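Just one chain is shown here, as structure tokens, and it is the form predicted on its own.
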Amino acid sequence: MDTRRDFLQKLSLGIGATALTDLPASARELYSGPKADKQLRVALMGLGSYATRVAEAMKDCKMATLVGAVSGTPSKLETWKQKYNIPEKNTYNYETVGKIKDNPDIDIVYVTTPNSLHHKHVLQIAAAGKHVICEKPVADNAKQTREMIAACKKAGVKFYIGYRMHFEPHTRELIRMREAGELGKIMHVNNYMGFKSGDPNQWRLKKALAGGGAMMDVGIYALNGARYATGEEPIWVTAQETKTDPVKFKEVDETIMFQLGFPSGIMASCGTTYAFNNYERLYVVGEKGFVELSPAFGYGPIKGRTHLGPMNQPVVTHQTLQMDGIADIILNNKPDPNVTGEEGLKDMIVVDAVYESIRKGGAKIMLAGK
């Protein structure tokens, strides 16, 4: 497995989209009500493997449609024009993307470029007056994220993060059970996400493009999962890093274990790695019961069980639900399930603290006021 994309893709072979009407109430509620009179018109910026996944998933979308593409590689633009029937006038490179402000046929741009380019590209799109979706992690740090949020507010555009799990049925059911009190008081969370990284020359191992290693790439799932599993924001963080290959992972982190403390006294024990496979789980323990998702964060199929037995949520294509869900939020003025830029900021504040704790030898970092 050469990359995280390859790893997650192999988990999802053979998985198709389920009709929104087949979803349980906890997921279907995101899409209830009449459909909009028009579709949300989307351009993808950065035509790598994940953009392709989103484009393929959008073929099944009812409320979002792919109409544009942005890339620094002319051959990719030519391929995408043919494959997805994208008009020439809706294609841009990174130097001309500012002209998108004059294109009334594009409503929103989904930034899927390497992590450390997110900040620059979101600022570009906001300045062009278009709504923005940014793939996670939102930026290299909380400072950049605040600048992105401010730029979008100044421009009067909406800013979302590609947190697809917030639209996934098993995850929605976990959140519903917690909010309904079916688990009782939450006592502990144990979760982790990782895989064995392959190609040593990939951009994810270059700090200048990736911003960080496993923590930024897939540790964000464990962090975000701990937050939605508890419904609380952490007040302190401790973290430890190990490396088995200091040459390959010279620029970025390989394995990080981190612990989160919450106001109610809940502790979450989390981990992330680029060193080995079969490392993906979210386990929430309450006084009345539990939920375990394993796999918990990959593209699918997500599987789960609770104290009541196996979870029977439908298998879906996450990106289809995500893109239709965001379209529904914008076009029908629906409440969003915690996928705004502010949600991304909350994660980046903790990521900054994780790295600070590591620099300080695993010291406890208090988050109040950060």
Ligand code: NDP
Given for the second form:
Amino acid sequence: MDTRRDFLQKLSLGIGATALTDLPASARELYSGPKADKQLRVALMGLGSYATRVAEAMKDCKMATLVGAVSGTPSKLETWKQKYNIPEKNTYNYETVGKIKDNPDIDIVYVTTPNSLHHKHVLQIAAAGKHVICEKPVADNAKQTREMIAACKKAGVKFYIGYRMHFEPHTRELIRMREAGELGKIMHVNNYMGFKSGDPNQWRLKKALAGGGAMMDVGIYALNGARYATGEEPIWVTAQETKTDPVKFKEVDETIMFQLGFPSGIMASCGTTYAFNNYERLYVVGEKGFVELSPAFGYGPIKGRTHLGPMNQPVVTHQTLQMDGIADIILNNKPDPNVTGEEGLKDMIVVDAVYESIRKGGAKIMLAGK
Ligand code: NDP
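Show the form predicted together with this ligand, please, because up to now only the form predicted on its own has appeared in this conversation.
After this comes the whole thing, all chains and molecules, with the earlier chain placed first.
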């Protein structure tokens, strides 16, 4: 039921009309008409499970069209050509992808490869002169992220991170309420995101491909959420790590608790894990009210309540809104949202500090100058 069709049906019935004001302006316009004349032409790079999810979601997009694919697996390219009507001339492997610069029919490449390949792949795409969206976590660390930002700047291309929550209606409403002062002065944030990791042989448990464990993969949601829940940038970090299964999580972190201090004096208390399920919540409390989203960061449906009662935002496919939102920003020259490479860098600086704090036995890491 997590479909745009349900959303449109609600709209045509007049249900959720007020919720429309909660959507980004771009989405508001997009969902009221047919497919736009101008389309952002997208190629996906790394045809795994998330790329498939994005491809399916893009079927409902109004301003973004899937036109290309990059893969190291020839059989996948064959399947994708048939399934998504992708012409042969718009398909590449990781060795030939540089030739994408000579292809005028592709505007942007969405990198959905394992974490530690993001740096290399974003540099390749920037060198080919194409805009790029990169999945989270943007890279292994802040140093790599700075190099990616610099490469995109030098090439004159846009660089976005796949932070889909910034397009999600409950999250938009939380940010709107906070910015409008409806929560009063923000006093505390308590966010966590985790799940029980399965296959012990998957790349997510290999440091060389994942960069890190739960913190890199889903702790980033709790961290990014603390930034949009407070509207502040953290100035210090402390963190603690524990492992209940040191064999399975030999190379990467399993469970991390981290605390962020903000300039106003408030703290965010956050957690992440690969060891158990039912661990997904954003809670921000201010002097006048609160917002609790739970689940808060997964594919949804996102659910929420505030001091005023249950939230009633529409349930939509995040990736459809995200891709239409980014298309609208690029094609119509709209201001960049909070999903740029620079936003990814702000998170990676904190992730670096989380690991530094753990290495130093939970020491307080000041972020100034990092
Ligand atoms: P998968 O393993 O399902 O897919 C990754 C794909 O990358 C592979 O199928 C493969 O595609 C390609 N690839 C290239 N080199 C390698 C390699 N050495 N080892 C493994 N795969 C390789 O991963 P996911 O799709 O789950 O995750 C991909 C990225 O998306 C990650 O960065 C992850 O954090 C992010 N993600 C984001 C989510 C979100 O909600 N925003 C949710 C899930 C993931 P091919 O055969 O075509 O080359």
